[in-house]
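Encoded as structure tokens, the following chain is the form predicted on its own, with no partner shown.
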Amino acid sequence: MIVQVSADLTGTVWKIMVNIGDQVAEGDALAIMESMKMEIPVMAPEAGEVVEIPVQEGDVVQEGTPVVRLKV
């Protein structure tokens, strides 16, 4: 099953913390968003393997935009 992890807010993708193929645990930081000079982590909702990263560092995204897709 593929789980889509989306941005919780509108902002800039400041740092991507994972690579395709990485194994992540529930609660791991997948990316860091920057909005209004605050850094907000995008967390893994469950354990899985990173299969897609549809954004790049520096991209401005809207709330709900897919940031990482996990195979669980």
Second form
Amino acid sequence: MIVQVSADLTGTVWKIMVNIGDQVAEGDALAIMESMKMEIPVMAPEAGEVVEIPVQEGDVVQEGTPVVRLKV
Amino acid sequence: MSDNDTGSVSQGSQLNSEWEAELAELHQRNRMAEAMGGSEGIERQHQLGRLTVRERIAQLLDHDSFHEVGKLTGKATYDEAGHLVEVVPTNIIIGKGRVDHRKVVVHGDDFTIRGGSSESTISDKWLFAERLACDLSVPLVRLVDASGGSIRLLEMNQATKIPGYGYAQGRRPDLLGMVPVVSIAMGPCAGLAAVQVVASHFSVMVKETAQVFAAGPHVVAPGIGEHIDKEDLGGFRVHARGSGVVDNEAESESDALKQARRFLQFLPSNVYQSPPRRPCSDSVDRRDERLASSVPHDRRKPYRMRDILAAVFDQDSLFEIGRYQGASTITMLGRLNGYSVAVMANDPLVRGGAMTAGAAEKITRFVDLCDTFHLPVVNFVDQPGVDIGKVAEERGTIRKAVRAAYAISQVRVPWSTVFVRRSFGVAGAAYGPFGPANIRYAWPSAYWGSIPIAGGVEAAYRRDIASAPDPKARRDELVAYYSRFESPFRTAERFGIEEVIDPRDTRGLLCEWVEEAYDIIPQNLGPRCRTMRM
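Switching forms now, from the form predicted on its own to the form predicted together with its partner chain, please provide the structure.
Shown next: the complete complex, the earlier chain at its head.
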């Protein structure tokens, strides 16, 4: 199944840490958000394969915006 | 007496008694109870990767400690002469047993009999179990695996009834104030079964095989036109990773049963006892060198709070509750020199550790658990403040945050605070010296205030900054000026923080504190009552 990993807070996508096709483990940082003057990671909730990255570095995203889609 | 004992007495023993026939029937009835829903039902249960209720009870309890109550309940058929042909057991099993040598009461649903449906239930049995736990003042464990009510009941009873179970329903809220209650969701739990899951201090659900919902897909579809499968409706992703309806998820039934045992090890049997202490081989003087550098000097960089906690508390003693919900706050049970403590901490990796609506609800519930069972609280603070923004406002975050703050202020258990980094605003104010015996410690990395300096400068010097030839340079200059006041040493000079400590000394200081805490806990034993908060 596809698990959508969303930004859990409003902020800027500072760095994207993965590429499409990457295998990730639970807890891996998929992207780093800049918010509240901190670098806050978006972490993989489950192990899986990165199948889509619908944001780009520098995007300002609202809470709940999909950042990465994982096939688990 | 164990299941095996009752089963074996009848075999091979030649009785010389006038009651031989009755005793034989008793043993026959016991064997019928142990057969549950029959070999086919048991096999189906095993094929689904699930244990039978009797196997679950055996795994939950200490070896051979189960004493079943009400084993003979069921639907019997008799031949024309009135002789017993068969008993289909009731699909609830209840009894007493021991977890780590301490007595508990357990009730479990037997899914091999009509899918645990209430058609073949005698509800008096689980009401009796609840009452027994209350009367004996021992924990209650619920093994929930029941599909809920059935329309066929109407035909059986030839009437409908007003929902509810009389006297015992009134007892249930009392139960939660008296003894620990643990629920394990082990299959689809709808309606009343869902109530049993949530009417607990700690709940855990088995991944993929357990679901929890007020009503299952077959009721949802005709009711509101939503077509959804049971996992999407009430699986672990919904409830153990979002709604907060269930605290923890488990990889397997064995894992779930192990978590239930683990939770109970930290708690007293009832509110009249202090939490139990266990032998500890970890030195109270252990100083973990990593603590000296676990918080980055660069305030933009988060760090792993769980690593800090693992370095401070007794080795391998931490048991996390509700990891995936309200996740900016971490709640755990753990040990210091063998003493049970509750651990609350912020996780800067999740929403910066902010007080979100979810975290506030989690804190309120956790603090109530600690206060009810007299668990001293150790609080590692890195609190940037109440969650902000439109979504946070729509969630009613500020009200929930104040409610959490009031819950913290109402505790009567010893409380210890370790300020690790930030403590700001309304949420930061919640971690004051409310509980007894609270000596607050701060690490040198700690800083605090009513308002963060960068934002504060922006607000107070708006015109000044705007009219400067180089606004950014002016802003930086002001931030640098105000930042000098943030040193925790300046607060300590004024006794605004009791002690600033070397992080490596944290364990030793907390182990000293926990002894003092347990000296005063007996003064406050018994049930707790609180005001309505808001």
